[in-house]
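For reference, the chain that follows is the form predicted alone, supplied as structure tokens.
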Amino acid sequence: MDSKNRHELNPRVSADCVIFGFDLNQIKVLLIEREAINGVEQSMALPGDLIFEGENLDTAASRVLYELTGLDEIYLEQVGAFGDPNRLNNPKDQLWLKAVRQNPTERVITIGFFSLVNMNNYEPQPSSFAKSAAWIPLEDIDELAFDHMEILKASFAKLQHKIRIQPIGFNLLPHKFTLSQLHKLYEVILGRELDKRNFRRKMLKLNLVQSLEERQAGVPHKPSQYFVFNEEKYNELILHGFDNFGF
């Protein structure tokens, strides 16, 4: 953003995002890192901005996400409202933004989006007050800036609920797939191992899944078919509704 837009801000209100992606292996989040304020090394943050006076939230989250990141075109859902009086009161935090923000003591209330994406397709530009931005594994992030835990923890809950009744994880996966990656993918979310054959039963009776001639290659072990999404099948239970998938 052009500095000299930044007095059109709106000092009170703004938009921080989770974006979640998968490397087959391990559930990751899209963290920036700030430039250092007198020496003194900032804590890695999600991507967040204050918004425009007459911007609508999700457009001031898009907005946000792609100035520090350069990830454009994603689909991003509200997590909800973060207001605690002291989110903003660690020392350092405060240092940060006396040295960006022209009201740095100003209460903010921001408001939480979250968003799945194929880690494939994306490759993080940072910019702005970004001085960098990467994929981070979600077990090793034990500290962010200002109350960027709380809303990353609150995000990760609501994608655990979600995936349960709604296959919203394909989001995460390559356009092809094998089922031990889907099924991979629906531990490392869950927290929790998940009989294997119960599983590929019940992602195949649900028909979400289409099997394609083309097995995998170069793989130390005995190669798997791959599969794709059945979009049309899933907005078909979209629209009359389903039941959770029992995991």
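Take the two forms, superpose them, and find the largest set of C-alpha atoms that agree within 1.5 Å; that set is the rigid core. Residue numbers count along the first chain shown, from 1. If you're wondering where the values come from, they're calculated on a predicted model, not measured in any experiment. Compared with the form predicted in complex with the DNA:
- Once the rigid core is overlaid between the two forms, Glu193 does not reach a Cα shift of 2 Å, moving by less than that.
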Second form
There are 2 protein chains.
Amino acid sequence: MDSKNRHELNPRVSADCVIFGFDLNQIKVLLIEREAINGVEQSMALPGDLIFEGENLDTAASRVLYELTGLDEIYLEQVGAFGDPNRLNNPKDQLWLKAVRQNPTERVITIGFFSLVNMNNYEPQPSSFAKSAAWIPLEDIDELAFDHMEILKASFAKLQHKIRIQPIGFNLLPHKFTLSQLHKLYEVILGRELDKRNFRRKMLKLNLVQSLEERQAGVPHKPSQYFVFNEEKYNELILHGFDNFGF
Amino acid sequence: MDSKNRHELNPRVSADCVIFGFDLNQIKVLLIEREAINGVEQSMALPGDLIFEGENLDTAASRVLYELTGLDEIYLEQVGAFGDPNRLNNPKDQLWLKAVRQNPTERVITIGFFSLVNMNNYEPQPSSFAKSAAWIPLEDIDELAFDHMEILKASFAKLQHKIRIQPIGFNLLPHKFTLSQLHKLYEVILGRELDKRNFRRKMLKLNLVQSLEERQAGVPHKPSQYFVFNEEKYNELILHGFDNFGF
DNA sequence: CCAAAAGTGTTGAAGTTACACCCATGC
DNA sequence: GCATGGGTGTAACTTCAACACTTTTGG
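Given the form predicted alone, state the structure of the form predicted in complex with the DNA.
Now the complete complex, all chains and molecules, led by this one.
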């Protein structure tokens, strides 16, 4: 490509990120609140941006994530390209694009990503920029700008599928966690109850977690043991064709 | 988007198709042979094209498939977007692009698809156009133009994964087939032997195939029974959360 | 002592793997 | 009658699903 363009925006291609978090009770998504335009309220939107000419697609997604949250080295996975020619043509969305884009009617293909973050590592600042971000419970989201609802649904479907095959859920948890927290995480992602004993048995058999001496303190019930994720074991399992968590 | 542009090409986005076939013995891929440029031989390439401004991504992929093979209503699945800024910058590839593209140095993001076809429905015509197509055994392919090798690998990995979850393999077979052919298909896609008796038992238990009265004729061994794919049963299984073929 | 969540084993059913021989046909 | 691939059953093992009570803590 033309080297003169490397730091210019590519007006035809963007990256949008579905950022999942887990507050130990439910799945949340980090969304952008946008100012009303001419008095018309705007739906929330996924964080995203046009890519730079010299930029990889996943670098662009990482950049969006970093610029919003300051977080780096985050689990990120491409979900696919979304390119309906009419994806930006909703009148409300057009209002907004006219306010912020040089050429608001240009067709843009977006590449959707999802990422998994430990919510504790990012607390949205009230209106830190013009646009402010908020963690919204997944189940409360029923409308988003553009085709972002479609991207969100595809992302969550991929997460649901992938968590059964690879232990990516650990990216949503703090460094130390209890088995109950992990259990709850699997239940909310898969959308169904999992038998507590069977869950623990399977998880421990996989050796993906190792227990610490430390226990919970200050809880009004039997304190739970803390665990950490065993990365070496994970890498070993990946090599040997680990592909079934059993759920 | 600007309606004036609907029938123009979008110079920044293309669709490339990995077209898989199965000759009852091995997996083949339909590749494009390209003329040498200035005496420099060109690697084979995946069929693909820039998209039109008014065109959906999967419509563009279908169009590529249709223009090449005349086939319609083919199993097609998006694999993802491939957008390395240097993906077109190999000198040999640049030679070719200079010969065929208006702006050969423009960055192009491509959306990769794979499709599954019944090879009997398309016999490449020797040089039917300037460019001719050929079915190449998957295992013989070790070099392709641009980043097409990467797209091929991602596509095959997705095929391998998906065939364990959904019975998409039927798209590679003739309308009537034998269980041995189906068995062989699974073996070559998964890359390992599967026990004949266990395979048949599982497949029959799923009720995804139903036997015809008809048997093979003219074979120098016990003639095999023909089966057809049971689409109603498939749709029923999809609804009820069918997600494990058991391999 | 009460409420709350942590933690723990067993059993029956289902599914998976491994394995060897007879059958029908063309030549 | 021989070569070729088609077609079949069983037994040992592993995995999965279902299920209830005791423990530890804070208040």
